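Shown next as structure tokens: one chain only, the form predicted alone.
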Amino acid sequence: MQQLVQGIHRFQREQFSQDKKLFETLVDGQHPLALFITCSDSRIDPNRLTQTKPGELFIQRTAGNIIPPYGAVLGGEAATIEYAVAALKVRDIIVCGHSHCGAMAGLLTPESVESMPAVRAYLQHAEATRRIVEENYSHLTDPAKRLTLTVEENVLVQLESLKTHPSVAAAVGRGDLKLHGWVYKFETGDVFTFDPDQNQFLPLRDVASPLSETQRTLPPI
């Protein structure tokens, strides 16, 4: 706790001083470019990779970036893609799985979570993923590799839940709405991006181009 307190003292010294014209600013409202859904892990940091500033983007973070289908759980997660889509009217909405997803684990590796009753059953959204990789990838031994593909292949199918809330489906309907599928390497800083005509992820660098202002949106999967 004395790490945090210190750093609330120095943000309050250094970076609020700094900035303060922008934090004023945040008082008449919000209007993030994105909603960017991603894993609770503590060693992913949305704002610090996408060089965000307050305000700019509306963060979901939950235990393997999982969306349950709508209906499914009418909680935090299904309230927070509404509010962004239909309040906030976000262009883009990012769903990013990271390398050595912990819960992507747990979903190899039932019995690694078999004492933790909330992680199992928040799990079961993520049943597809598991069937995937173990059904359609069975020659695939390595864990490490395994484990990149089932962070990979749940990237897809959380986007494929996400489809199913109503304000997503309209909005993408409506052509308002671009959808992204994104998995961030941390050990490398490197983030790739799903593209659907060559059917896998490639590194973003090599798929994304320059935007000017005006075109604040980023190239759809």
Given for the second form:
Protein chains: 6
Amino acid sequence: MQQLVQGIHRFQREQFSQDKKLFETLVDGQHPLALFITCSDSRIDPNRLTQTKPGELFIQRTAGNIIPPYGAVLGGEAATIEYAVAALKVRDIIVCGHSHCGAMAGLLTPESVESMPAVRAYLQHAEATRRIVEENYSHLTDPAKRLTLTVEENVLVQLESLKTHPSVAAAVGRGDLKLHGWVYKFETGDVFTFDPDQNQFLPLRDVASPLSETQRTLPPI
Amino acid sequence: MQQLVQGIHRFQREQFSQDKKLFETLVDGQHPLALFITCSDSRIDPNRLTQTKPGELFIQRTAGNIIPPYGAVLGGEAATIEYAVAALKVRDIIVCGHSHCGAMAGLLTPESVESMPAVRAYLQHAEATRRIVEENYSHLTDPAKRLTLTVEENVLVQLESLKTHPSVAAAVGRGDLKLHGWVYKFETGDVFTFDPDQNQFLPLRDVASPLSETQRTLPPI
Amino acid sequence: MQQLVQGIHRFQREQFSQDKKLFETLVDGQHPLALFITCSDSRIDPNRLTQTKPGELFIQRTAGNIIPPYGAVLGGEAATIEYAVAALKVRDIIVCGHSHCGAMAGLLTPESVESMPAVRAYLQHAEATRRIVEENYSHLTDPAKRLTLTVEENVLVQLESLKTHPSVAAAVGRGDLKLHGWVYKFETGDVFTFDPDQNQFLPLRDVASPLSETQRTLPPI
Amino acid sequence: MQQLVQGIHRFQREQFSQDKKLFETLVDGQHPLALFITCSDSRIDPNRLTQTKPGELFIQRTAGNIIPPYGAVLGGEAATIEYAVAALKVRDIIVCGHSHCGAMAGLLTPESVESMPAVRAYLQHAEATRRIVEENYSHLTDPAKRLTLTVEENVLVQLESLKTHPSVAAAVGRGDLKLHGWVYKFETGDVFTFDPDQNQFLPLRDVASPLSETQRTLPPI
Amino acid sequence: MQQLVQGIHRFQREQFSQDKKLFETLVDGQHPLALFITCSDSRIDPNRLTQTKPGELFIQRTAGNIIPPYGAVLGGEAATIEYAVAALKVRDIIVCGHSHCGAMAGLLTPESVESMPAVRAYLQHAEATRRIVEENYSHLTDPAKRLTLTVEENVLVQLESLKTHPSVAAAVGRGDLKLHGWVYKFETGDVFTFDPDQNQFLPLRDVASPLSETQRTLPPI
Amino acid sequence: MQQLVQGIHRFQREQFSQDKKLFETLVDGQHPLALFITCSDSRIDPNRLTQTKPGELFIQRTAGNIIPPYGAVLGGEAATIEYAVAALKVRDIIVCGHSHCGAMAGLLTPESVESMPAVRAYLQHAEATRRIVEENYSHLTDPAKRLTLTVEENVLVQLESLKTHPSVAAAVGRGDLKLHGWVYKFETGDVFTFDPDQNQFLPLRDVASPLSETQRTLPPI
Ligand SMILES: [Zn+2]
Ligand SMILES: [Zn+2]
Ligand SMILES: [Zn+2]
Ligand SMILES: [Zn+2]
Ligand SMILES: [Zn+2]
Ligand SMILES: [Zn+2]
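Structure of the form predicted together with a further copy of the same chain, please, following the form predicted alone?
Then the entire complex follows, led off by the chain already shown.
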């Protein structure tokens, strides 16, 4: 705890002055570029990864970057998403899984979360992930590859779940919002994004993530 | 979106190499110092504020740093807290509110969230905050002061809620976990912590936050 | 009631003998072609519409052919879908809306369901439909056209919701299951199906409904 | 799927013309005789069984003709029942179980639905059925007879559950609504109805089902 | 508070000695005659009313003697009922409403509980009562008579709800448990019980309450 | 049942006349001294224990004197507490556990409540109690002492839970309400209250229970 308090004091002494102007303009409100949804894992620092400054990323973090479908849980995820889309009008939502995710490991080995009833209950919102891996990839037995696949499939499952949120469905429908699925491999610094044309995760290129391209736009009426 | 992608490429080119060694040691698992619970607000960067490195802070972020009591919602908050305490054995949990919080503003002016049903539903977990402010502070009419008070009271309310989580109650009971209530005023860089002796929030000093001192320890049996 | 009892007696006297052989083979189990999800509306007769015999269609009917996302409600919809996919191994699911749907009319005029709290609560699972129509089609003011659009959009919304059900997600992923969105206009006998290429509902042709073509298949691993 | 599409085309070519007039009168609204609640089982065709035409039966179908008590699940069952009674003013509700019901078989052998969590959860609304069979009929060991008994008891249990729905309780109280419990044995074409005087299910006779006779009417005030 | 503490000391000094023997036999377990479900109202003392001694009445008390149907709320009511029936094997359950009940008054005037969201939510389990009174007794305008009728109807509604609890349904079915509906008019000391033959509440006579007589017994198999 | 009916008749003949005046004044409303929350156990008679008369104690009783945190269950506990605090303005709430509590015994031996799903579900609201005993008192193996400890810890856990109820939090904050934790040992007539200074349960002395002394009062603003 001492370390955190000393860190804050160092921040106040050494760094705040360079942010001061920026923070003053932010008193009147935030206009973030995107909603970034990722795991609570301590090895992820979304602002550092994307080199963003205060005011640029609205961030939601719970274990396993899980997004319960709309109506399933009137919890923080639904409220945070709705606030980002309907109040802050973000233009992009990124769902970012990561390598070595403990929540996804728990999904593959339920006995490891036996004594954690709240974790077990929450992982039910990744039941589609579990079922996809179990039913469709029984031939994939290497544990490391199986975990990587689970992390990837879970990003796609949570994107489907995200689309059931009314504010998201409406904004995507009119072309005001794009959805992106990423996987961050922290030990190499790589970020992968799902490419629907090639049907796999590929290294993030210098283009907008293509997933949203398959989104339906407003029909002519 | 382009800015985020370019930021990642800059991170990969310019900064990853200096973190590389650290990240490699983190492949085997995380051992964070604390669970840091704060709002999704884009103006907060917990790692920068506390000058912590990857692996040091387990972070939970949803709108309004709200923590539904145990059993109220089988959502991400309960799972993330349980995982941090029971699996990662963090020794401290910080609940950190902040100045100009949009969620708390929504609590004071329900009509502003009328068209956001998920936000409205989630704010029911801050109903105690709302009721405390309405019933006990009717004399406080200045909107800015009223919002500041609401942010502070909400931190205390959510700490009470946090104590209902079984893993937290058990770890606090045996002295393995301390709970801290903070308010971050981003426009000045100040951090305040609740001091039960003086019954108010005071600037964070270079000591462990005193709130936990009133915690009950194991009775002699 | 007399009419129903007399109808049954007529069925027993005049029609059962011709079904008898078929029913005897069905004693050992059912192997339906598809799961047909439609409204409870009395003007729809799925077996007559599709000219199917006993044993061919597994049928789910509740008001408004609404499908709560997985986890939202542990009700009959989730169980029926799971049973159809995981136990009966159906190869197709059709979500079929219809013209003049009272549930969709209730969605557009909430005051009309004011005194029906269970209906009002259930329509929350069509909140995405309502929001899409309200936010994206404010220019469409003709009530009849607005209801038709609502019926169509609701079919697409419920298809998204259907994809969050784990058994569905897994079976679609491996190519064992296709999803179809239909609208039945009972007063003309027409059936429309959504064509993603043309981005609109078109008369059902003598081909498999194309919606599933955009489904992702198993990636090569 | 081809078969269904071809069936629709046959319906449009060969049968729609004879229904055309009827369907045109139904454009203005439906006035069904009854709400018919039965299982999703493909071997049941309620319209054919009762020889009813479009517009005559409002039909609710989910696995096992289960009706969660009011408030237990804000799902399709409660909304459909409320709409039928409060908006359409049906005068009769029939709960119709059937022979060889897979859902009831699953209730007796929980291990058979082990991998279907949504089915398992839904069957909790037939827990009274399970408990009645287990506690009161331990002497009945023949599997076929045990399944038949379970189907019958479940109809009675779901009728009790139906009475907890406010719109039903109010309409039954003033004599505007009658409730009927049926079992359909599809392989013989027989329909049985519960006779409270004889305390057993008897073949449906040409009279109104007697179950409602025990309903309480308005006391004189 | 002082009064309560002093009352306890008086009990300890003056009365405990006469109960001592009884309490000692009760250390090994309780075998209550009945489960008594009534309102939390301070004007009701079930033990004094029935002249029962410690060990004789298992007592459940929440506002309005409301019993949510099984599955509606996994709260104290369901657990207490199940424990009484399945573990303690009580032979009778009494649901006892009372005159001047504040909860029932709140049901008739929803605006009076506007600022009490938990009360409002709980009264949804008496929605059938409200609907019966509103729809079937619009001619009854005298407020006192209307409240009396509401208390009576609510007892009958909660008895229906009680029957959905599996342990109750099973025990009633085999004749091991009887259900009774009472109304206690504290200002006169009268107790009324529902007589199904006369279709009204009548003064409690020196016979077993007749309501259960209409219960179905085990059919001959 | 006969015994209860005869008891009522004895009450009416022999005792009601002495309460008559009191009951008449209570027709206009109740003004109880306190809300008394205790177990449904038949061996507890709160009015006799505290020597209180009708109108003095508002009483909530469900199995195990469990109080689900606010929002966890919209059941009778939340409504009863809110009504007592917000409508009746009680000044004290007592949570009173007791010796030989069957619910707490069930918490320690889950297999004993295996066939009681509603009891099992409700005990989840005492999961913090279970976890505290299991994790922090593994050295305490004597079953009787372990049950006593569980009863005591559960009172403290439920007090924490009680504080999450908004009406309670607000009233405690302004000094209008005090909370008390008691354990009643019926076989000796002793009542114990938690003393935070000595960190243990001590015999109830002739002073207000000290637990509330640690409550936070309104800060100076
Ligand atoms: Zn993770
Ligand atoms: Zn905020
Ligand atoms: Zn419809
Ligand atoms: Zn069936
Ligand atoms: Zn009352
Ligand atoms: Zn007890």
